[in-house]
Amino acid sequence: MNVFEAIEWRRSIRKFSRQKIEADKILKILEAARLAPSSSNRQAWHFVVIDDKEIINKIPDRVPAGTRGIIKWIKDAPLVIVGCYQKALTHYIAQIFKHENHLIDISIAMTHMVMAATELGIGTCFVGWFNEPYIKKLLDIPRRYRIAVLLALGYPAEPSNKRGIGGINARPRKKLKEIVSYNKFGKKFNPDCCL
């Protein structure tokens, strides 16, 4: 499968079998993380790999109001992994200058991990739902890191097929003439100058 491929297939899995990830594909999905650029290369990140099903099932227990139906489904993934970062120095002088270094650095490390487990029949979906304070004491996690997300991860329930990853179709996306111009020498920004 090339890049292209495993980008067309990826889908939001929320329905997983009961079949434990194999440690030597969950380090191949770690070791895609560890490769990904960083600003600087500080690789400011830490990630937490969760495969105790008595702590899976806490993850929702103490979310946002409203929010607990909305993740309840995480308790069936045999694997999450909570992509922490610390800030550097590089990520305090970007602050200055309203740049969010550290959360670009983690995005990049944790859409490695969803590409290399889509590459492996893994099925993959990012949960920005949760209650951080609660994660960092039920793993223990040191104040100096903040967590940005969290990835569930898990052999899907159903099927794969040409469709996409649990035999799941494709949602619409917009056109690309709806999200990107050009911008041409001496040209502000023109949202409806495009392909």
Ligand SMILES: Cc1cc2nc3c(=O)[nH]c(=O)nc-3n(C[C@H](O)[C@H](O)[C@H](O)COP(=O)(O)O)c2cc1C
Given for the second form:
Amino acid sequence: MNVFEAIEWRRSIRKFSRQKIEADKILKILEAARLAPSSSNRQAWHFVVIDDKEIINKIPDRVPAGTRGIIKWIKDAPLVIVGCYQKALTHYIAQIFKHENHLIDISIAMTHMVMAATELGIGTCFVGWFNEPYIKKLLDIPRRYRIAVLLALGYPAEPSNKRGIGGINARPRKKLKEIVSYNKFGKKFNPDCCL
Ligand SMILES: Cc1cc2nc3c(=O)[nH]c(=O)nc-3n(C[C@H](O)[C@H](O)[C@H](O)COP(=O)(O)O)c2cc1C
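Show the same protein again, this time as the form predicted in complex with the ligand rather than the form predicted on its own.
The next block holds the full complex; its first chain is the one shown before.
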């Protein structure tokens, strides 16, 4: 599978089989994060790998009432990777100019993991809906770290097919012409631009 095939085939997977992810595959996924680019090569990230069912079961607790549905499926994931970052000096300097490079860095690293997992036939889903103070306490994450996002991983419950990993159809995406501006009509940003 080449990178573009993996990009097309990936889906958010929220139903997992009971099969555990092999240790060598977890290492490969983490290696993909390790090799990710980062601003000033600061690599100011840390990944907490959770395979303890008891802890995973507790992740959906303490989200605001009425919102547990967004995250409760995570209990069935055999593995969760918590994406943490600690701002480096260069990140603080970038922030003076309103650049949120720390968030970009961790997002790229997490995306590398998603793509590596996809290539290995492992389903993933980002989880942005969590209670950060609670998860930090649950996992003993030091105060100086922030959690950007959680990544649930596991083999999909349903068989994969040509359409997508886990047999899931692609969710709709905007057309390129809706999201791309070509700087060819004398305008710097042209939201009405047609390809
Ligand atoms: C930063 C981020 C946070 C997300 N948080 C959640 C979440 O808390 N719960 C959930 O079920 N899906 C979550 N998702 C998954 C999105 O809903 C999903 O990517 C989107 O609907 C597109 O579907 P697809 O990934 O299958 O293409 C999140 C995705 C991203 C990128």
